[in-house]
Amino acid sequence: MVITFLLVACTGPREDTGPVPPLTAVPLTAFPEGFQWGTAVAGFQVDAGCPTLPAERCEDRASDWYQWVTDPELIGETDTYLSGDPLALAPGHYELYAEDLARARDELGTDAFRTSIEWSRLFPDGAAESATTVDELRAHVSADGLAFYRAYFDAIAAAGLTPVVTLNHYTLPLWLHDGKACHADLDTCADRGWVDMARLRPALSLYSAFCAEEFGGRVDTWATLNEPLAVVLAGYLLPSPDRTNPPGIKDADVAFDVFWNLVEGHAAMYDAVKAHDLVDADGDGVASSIGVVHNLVALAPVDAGEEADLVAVEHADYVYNRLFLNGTVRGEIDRDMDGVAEETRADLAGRMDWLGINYYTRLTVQGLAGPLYAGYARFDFFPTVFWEEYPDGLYDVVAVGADYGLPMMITENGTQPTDESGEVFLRPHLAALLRAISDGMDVRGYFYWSLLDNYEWNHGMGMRFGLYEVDTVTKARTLRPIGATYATITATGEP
């Protein structure tokens, strides 16, 4: 199985790949033939909560996020903003995935599925860090974890769904990142995750290489990271009730070091997968297509008549949307955020075959008299509205992505069940996306977040984004009206 039209754009034309959706400037009334419709989940958020399997098998207890949401002392702290919801409330996708995949295919009419691999489910033991080659690393793999992912990807194929697989969707093995210890004191904690790139980079590369070798015959389209900016903001710069990631500290210099470490991490993962995944799921020898999933925001000024607020929009676009892409696509490093790259690195540039866009919100920003954080020139704005559902903003963020000349997919876009019918959120967002395609922007697929109600990080089950409502006790799935609307759209191609 191949996202054929995606691989064509990334690896050069092949005569046997079928039609490529044309770029067009002609208004469209329906999405082009071959457009991918999908849903998205993430391993940590959906795996736990198995109805019959033992919790210690169902839950991945070796990750920093497991520690983060289950440790009683962390839950009791006021600055971690943790719900305390037990993971037993999660949807149990680890056990019920075959049924969920059938729903995605038969009831929603989708043909693609985005999911993730949990590093610590494959390598729960820190002994894995002693490995220097993939063969050595294989000796440390969890037999249960490996069997699960083989069966999982086989089931995705059997369901007729094209997998898009994220290698690192926030979580790190606890042996690489002790979020609790680093929350208490970053200077003294031993396992510092993204802060300690000298240690993380080789482990990250080897993990990515292992996944490429092991699952490359089942997976053709990879994402390295999910929402790197969210890792920075919620973990190191501005943890808040809206989101707090481990280690949940506030240190601008550390945060922006982590930002550039994520750029380097993406490049290392990209190179590792390219070197080790040389056969696609059809067995025809086409190398994998690798991208990153970046959370982009639409922007508006507090006062459109105020020059400082208009500049704030420009600067927020640079910091939030473009800085990471400049690093991964062009190799440009601008550590002081003054808009001028201090260096351009060939070892970082060009590490992107496609761009995944997560879009949820428009930020309204206000200009400041000077930088919010000393030494970071263009961080001279402050968001006054953090969460606003703004359908036309999907057009705006696709236009940002189009500036980088890459094929794109909307890898997440969704809402809590305030839009029961799909008429308020879903159809307007897809209409904006169709306008972008009509204007020549190269978007190849759309993945709704999420297939299921899931464990929404520090919120636990307190936020519900699923097309399917999940009963936290029985694990029954019930299709919401917005899910039925999505099925109609996938069948007709009309927003």
Ligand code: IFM
Contents of the next structure:
Amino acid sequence: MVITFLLVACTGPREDTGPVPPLTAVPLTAFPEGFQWGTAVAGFQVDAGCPTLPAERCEDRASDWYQWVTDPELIGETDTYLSGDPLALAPGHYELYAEDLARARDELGTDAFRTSIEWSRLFPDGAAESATTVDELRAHVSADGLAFYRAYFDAIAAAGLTPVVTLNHYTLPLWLHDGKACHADLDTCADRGWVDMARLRPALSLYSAFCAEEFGGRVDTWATLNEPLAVVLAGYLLPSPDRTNPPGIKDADVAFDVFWNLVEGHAAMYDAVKAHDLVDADGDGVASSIGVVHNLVALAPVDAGEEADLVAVEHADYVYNRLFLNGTVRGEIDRDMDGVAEETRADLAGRMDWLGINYYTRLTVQGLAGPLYAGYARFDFFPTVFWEEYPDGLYDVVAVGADYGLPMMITENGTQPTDESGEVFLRPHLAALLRAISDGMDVRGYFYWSLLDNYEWNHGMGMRFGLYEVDTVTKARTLRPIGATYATITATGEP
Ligand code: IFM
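In place of the form predicted alone, the structure of the form predicted in complex with the named molecule is requested.
Now the complete complex, all chains and molecules, led by this one.
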């Protein structure tokens, strides 16, 4: 189902400045009828760890992330910050999805579900790269992978959950990205992932077209990429104990090239899905609604009395929040990050039907005398506080999103829960979101990250965000107090 239009009217495209004018004289006390409540997961993070299926079926061993978290040499390196947790500890959703979906519907009362497709599950073999049409590509599809996704999307529909499907949640097939070789030497590695658009663009287009044709009868709401900035920052600019993505290198020029490659990748995926998902799954007249999932940050100055820190907030907002959206929504390319686009490209602009916002944190930033990276003008700030849970910031990031005039969904928001998180995290975030909707911002759904504890990338099972706690041995799921709070909220609509 394409997300139902809400009681709150769409504000339409807005100027870039100024607060959103209130549409309702009386603030809402409950989320409007039709607001979508959901949870989110991602294939790589939840699939592995099946209780009975053989590991080689349950784990997707053909992805760059499989290599990244399991290769003993990479785990042994100090600059990869890998936990070394075996994937067998993951929740085994690949086998247990039917019961997970039933929990999401029956126990949590949600009506939507965000998940992702693992490209390398469908196309584990590099021979797929020779295909030039979807029909040719079909000859290379894994029968197991295809059967799994058909059954999975059928089960999501049978559970009465509206799917929101991310086509690329970080992982790439190993045949397109050898993160280990590129970590060792980007200049000599053969399979360079996001660095090599001559190879990635056509492959990405065909893969997206295939998914659109194959699963478009079940899926109308698509996201192209998940958190492009995380790919750039943790993969190419600043891999750190907080997060490393393959290839985990530090090269600003490569990183910012990859940033624009991701903008191009989004456009290529958008065009492919638009052209190939011709089936309206829910009969609302729209066969595909395609967005991107962007992690936006709230911002604060180190010293509100210091002009340089106020400028730092403006510049961090530009670099972290707006630059990618300016590229994907408006086709504006500002490679030197001076605030003025060098070109506006019609082949990139207008390819966004909705905007997915992931919100986790507020950054406190300090102004610098000059750019942190030479040649990138507005990157002249430094975050002094990287991670601060700040509920009111959800209002702030939705206000940023509203500047692009698109319907929005909160595609992720979550915490590592304590027994108090329902009250001190979830309700205040949702109260801030409700204020944004009361003020006329067009937000149509909220997806908690995550339905269940899962494999948190380089941290393995060491960071857990689940509404359900997962026993890594028995795979038993236990509802946490925050899950019970979420169920109350979805039932009443009141934060
Ligand atoms: O687990 C991740 C997810 O894959 C992307 N957004 C942030 C989550 C928590 O770190």
